[in-house]
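First comes one chain, alone, set out as structure tokens in the form predicted alone.
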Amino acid sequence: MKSYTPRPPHDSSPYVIAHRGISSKAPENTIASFSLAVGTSGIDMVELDVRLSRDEEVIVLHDRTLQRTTTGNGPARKYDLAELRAFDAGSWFEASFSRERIPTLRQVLGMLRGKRWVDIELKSDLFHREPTGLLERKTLEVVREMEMLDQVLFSSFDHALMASLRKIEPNALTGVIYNMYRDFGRLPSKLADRVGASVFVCSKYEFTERMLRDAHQHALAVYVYTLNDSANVKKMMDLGVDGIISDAADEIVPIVKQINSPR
């Protein structure tokens, strides 16, 4: 697999990135959702979340707290890395999906390994943050073990965690999360020179076409997120986003490849 570049060639279609997996028709950050991503072709990159356990192991888990995706309860930073494999993580999906557990990055990576680029985001939260360069170290020393530097993109809204990680390893790819509430006004291109980040990312409520002409301005590549409907993804590829990121990618890449396809 070639190395992950921010932007696709002039010529081609956006990334098409699956959010969470296929977290459409399977539970969010499981095994079972990034096996369905890595099952369907055309998908580019599979995005998941980190989070530390209290043994400090690093867990693919979006929120702080265990209730919403688990049937454990309260932050998740509580438990040991063994506590929380004893959680259902996708019942609460469907039935069906009882015997899923809270994956670690190693495990998830050693799947999509050589099959997809990964988009790593760094969770941070106001009620716990972790000590500066922490989960960076940790979350690196994965990557770094896995061998997949070059088929990672580190992402936050917490964009002070992607100025630390370069510093702790300056190769690495990263990207900017833009927070309306506390980066309104500001455009891609001064967020993303601060923490020398590559790609600055949105909600499609968000985007305008002034930061994306800005963003490519400054040669930054811009990543829309959650597109799930055919409608939102075709004005986002008439716009020119170079990455689409979608709970439904597997809906989303005959929709890219149509537009794209010879005439």
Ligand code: G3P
Given for the second form:
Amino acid sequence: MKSYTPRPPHDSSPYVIAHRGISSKAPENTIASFSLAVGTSGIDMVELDVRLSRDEEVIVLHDRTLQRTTTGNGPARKYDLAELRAFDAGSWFEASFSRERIPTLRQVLGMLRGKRWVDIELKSDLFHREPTGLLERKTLEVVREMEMLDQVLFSSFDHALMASLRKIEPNALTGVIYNMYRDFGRLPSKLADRVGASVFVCSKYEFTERMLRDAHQHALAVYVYTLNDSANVKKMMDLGVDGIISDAADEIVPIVKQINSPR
Ligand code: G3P
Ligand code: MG
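The form predicted alone done, now the form predicted together with this ligand:
All chains and molecules follow, beginning with the one already shown.
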């Protein structure tokens, strides 16, 4: 498989990125939802969220707490991996997924290796910060062990994590995720340049053409989330975004591949 480059070739369509796997058809961030993404041709990249368990294993989980997406309760960081693995991470979505468990990053990279690029979003909680460098180091350790550095984009709302990650691994490609409340008025180039990021990620509600212009003038890629319907996808393709992050990436593929938008 080719190495990941933040911007798709000039004459091709934007990347299709499966948000938490195919999270519209299987419970988010589980092996089931990542399997669907691997099984769908045309999906370029899989996005997933990482944080740490009590015993400092890198786990794939969006929320700080367990109750929304598992049968557990409270912060995931208070449990060892072995304890977390006892929780059912699929029934909340549909009873047939009751065997799903919170996966480790190692496990998920194992199934994506050589098949899909991976956008690893490092989660950081405002009131429960990890010791400096810990999540970055642990995440990098797994990626290096799997020899997948050239298949991975690291991203975060916490831009300091991206700076710290590139200090440890200067070859790491990183993305800054826009936070309207904190970053309002700041252009992508300003946010990305100060931490050495190559990708600017924002929601469809935050996106402006001015952002896109600024990003492209500074050779940055722009990925937009979460685009789940064809009207939004078509609009963003016409404007020339580089990546479309979707909960229904399987449904987005035919739309993206069918339109040969000028980039
Ligand atoms: O990378 C885009 C998106 O994943 C950021 O928001 O909350 O879905 O992780 P969230
Ligand atoms: Mg995410």
